Partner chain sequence: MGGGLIGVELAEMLHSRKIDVKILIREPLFWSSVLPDTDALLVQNHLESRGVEVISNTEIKGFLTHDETRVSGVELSDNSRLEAQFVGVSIGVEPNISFLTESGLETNQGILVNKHLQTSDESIFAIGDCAELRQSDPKRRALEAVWYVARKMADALSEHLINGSFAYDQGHWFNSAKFFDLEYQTYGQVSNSSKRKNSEQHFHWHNPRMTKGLTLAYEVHSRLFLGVNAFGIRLKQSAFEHWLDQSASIDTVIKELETAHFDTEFSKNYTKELRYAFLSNNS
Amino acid sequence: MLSYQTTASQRIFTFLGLFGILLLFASGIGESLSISSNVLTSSALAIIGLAIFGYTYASYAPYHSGIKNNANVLKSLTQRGVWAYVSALVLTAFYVVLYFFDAYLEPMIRGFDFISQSLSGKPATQWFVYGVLYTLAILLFGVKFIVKYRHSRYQVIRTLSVMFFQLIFAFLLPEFMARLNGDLPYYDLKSMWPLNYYLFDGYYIESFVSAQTLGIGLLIFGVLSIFVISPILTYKFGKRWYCSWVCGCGGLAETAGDAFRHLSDNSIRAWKLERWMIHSILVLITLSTVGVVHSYLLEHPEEYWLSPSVFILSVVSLLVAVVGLIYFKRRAWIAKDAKTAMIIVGALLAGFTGMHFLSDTYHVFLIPSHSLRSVYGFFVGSIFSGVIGTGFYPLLGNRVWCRFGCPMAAILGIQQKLFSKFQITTNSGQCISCGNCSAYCEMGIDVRAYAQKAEPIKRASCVGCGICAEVCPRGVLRLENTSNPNQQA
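Generate the single chain structure for that sequence, in the form predicted on its own.
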């Protein structure tokens, strides 16, 4: 059996990284050793960073630039071997403890107090620790990704982009905002609805309104992001503007998860499951969000100019208009099952939002909307996106959440398929059917099948990462903005 042997330098830096992780978890014993937990935490993070930089240098710097997957299909960690299952188990266990049993991590959390105090002026929480580790993972593995793909200007720029947005918009700005205006809720400016599914909760709305100009401005920005900014950017650049250049989930998948991208299932069965799961979750969060807002308006009938009835009628009208336009303007290229799905979705949304006229509270499938939102937040927002979406990188690939669960990806995918100028063009005359493009597509798209038929790729699931074009030895694939956005794959 073929095997892959790591170099001595790689092994040294791997063990150094593991030591740093153990030191991080052991930071709570600092007091018993008369060592400050802040010192242990700082030392642990520095050691982890040094280990990643050292491993990166040992793996890529001594060699010429170019794609180097370095026997990914032979390593236990990246080919569902023993180390893959061990890593998945450890990552999943850490997420579960951090999310639901944070008391066990209290000593480690206290080690992050000095960072939190310097930014927001508040003690660290489990979510602050999560944010620090998440941001460091994107920054450190982002450097690794840039060194690996240093020959590609596109890959370097988009990686710097996700590093910037994660560090500034997702991590630093919310902390500074908490220091300057404590009434504002923790708000990641780049995380729009439905990914930020709590944006229109009553608590958030009241916090924004009470903050007056700044808060109302942020609320308006959140609405404009959904209905104006997102469609315009998707029209010009495809969903890659968010999924590959801005999104934190995508940023972690592209950097820390790069080594696992070839594990994504590209079977027809997985594609069918993906379509139904991601759009079902989109329907669920839409229904629950409308219900939460409607219930809030019912509880505060005199405070806002928007009445519950007008809100519901506006939502129904918008959904009917969108579904109608999709059906009548694009029915020539929409598959029969997709037509049926849109009709069902439109009928469900219109029908259940219309239940307002039968009751003084909002229910979905006879379930109170707040309860439905809570269920969504637990199973989708926490378990799926966090525990499974990241913990299962070594088993299911790096984009399992983006493929099967992210409602933001679903909306952007619909927009990309309908009217975006972005597509990947192919040149079948140069294709040698090596299969690299399909093997390394993190979204499970059979790119080779398109290339062999010389068809442009404009799949709703494509995030425009461009790795398929990078690993192609013949230059068959090209990321382009076509002048005819109605041209479909």
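Would you mind generating the form predicted in complex with the partner chain now that we have the form predicted on its own?
Excluded here are partners and other molecules; the one chain stands alone.
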């Protein structure tokens, strides 16, 4: 019987892709076979590209445009079957080696030297290799996504946008900037604090400052990004302007992770866990960043106009202003645990003030500030965002990191929920309760529960990918920037 799950050509291209990946890891042994590793690396990348294009062609070319998720719940890879576990294991192992045992990747990394040399003039590092593979994944699977959703201009334009920002802003620009100014640290212009939690680390600030005007300009841009540019854009368009149009983590989730979006947990339990986790991580990163900057300023009392006390005072006043704004303008909107969270923020403020008196050069809250920072870097920066966030796509869905871990998403989410014109509008009572929207929501939002009641959807976690509106068979949902930001959904 002719299988409707996977066709022969889909299988051939899958195996071709696996062969390409094996070849890539084996490229290091090229020298011993007296084949140039450049040739091996380039052919491996070309084979992987060919395999993904071929798979895309085989999957969508025979059919008309329109939503095609046929047999999604029957395939081993996309329904937590054996292949899902195998790929989760391989991906996770790759991340572990990349972060902690990069010596094993050394031969493969040398195979990327010729690309790195041509861009920045430096030899490749493990992070350069990761950058190349990451960018290629977004570009190649981006093409697949565009072909799959070619009937929808919103999806096509949005995907071109994430492909553009990954290729130009995350990958090429930092390489060229490093070539122009050797002192400049790697800086992805579109990545903001707290996503790039290391932005305000001492060594980072020093390398910015030593890079003179350009470096200081970038540092100012980094501060403006999170405090000015991002709130304005989120007010107008919702957090989607970042999470599903610009961000690299979101970009990979939307493109390479598209086949796994229905695996996200829709339960209320998951929602509760999500709110506690993501906001705790936001608190942790705020605390550790303030601590790191504070100790840095204490260590360099003469070099900066900003004194540690002025710094602590301005952080405290900023937080008081934000919390006060939320409390007085949106008190009625927030649930019990959000109020609890505000008490935590209050405690944090007291903490910051206390910190100033209890801290010496190396301690924040009597905890060594750099160890707080390295704990965050290890558990959140490496383990969560990489190993679990991407490695577990085939098991937990494609937005695990964005949903449970990303402190940037937490900030944008609070803005989106409380101060934004964005919402998903429901077309009166037209919902037929089929549940496609909830099933394909990568953030695990139970969209249907709102649509059934003809209520608009204004949720902090919504990244505005628009897939709920695509899979709705009755045209019930529409993403809009026109809601009244002062009216509770």
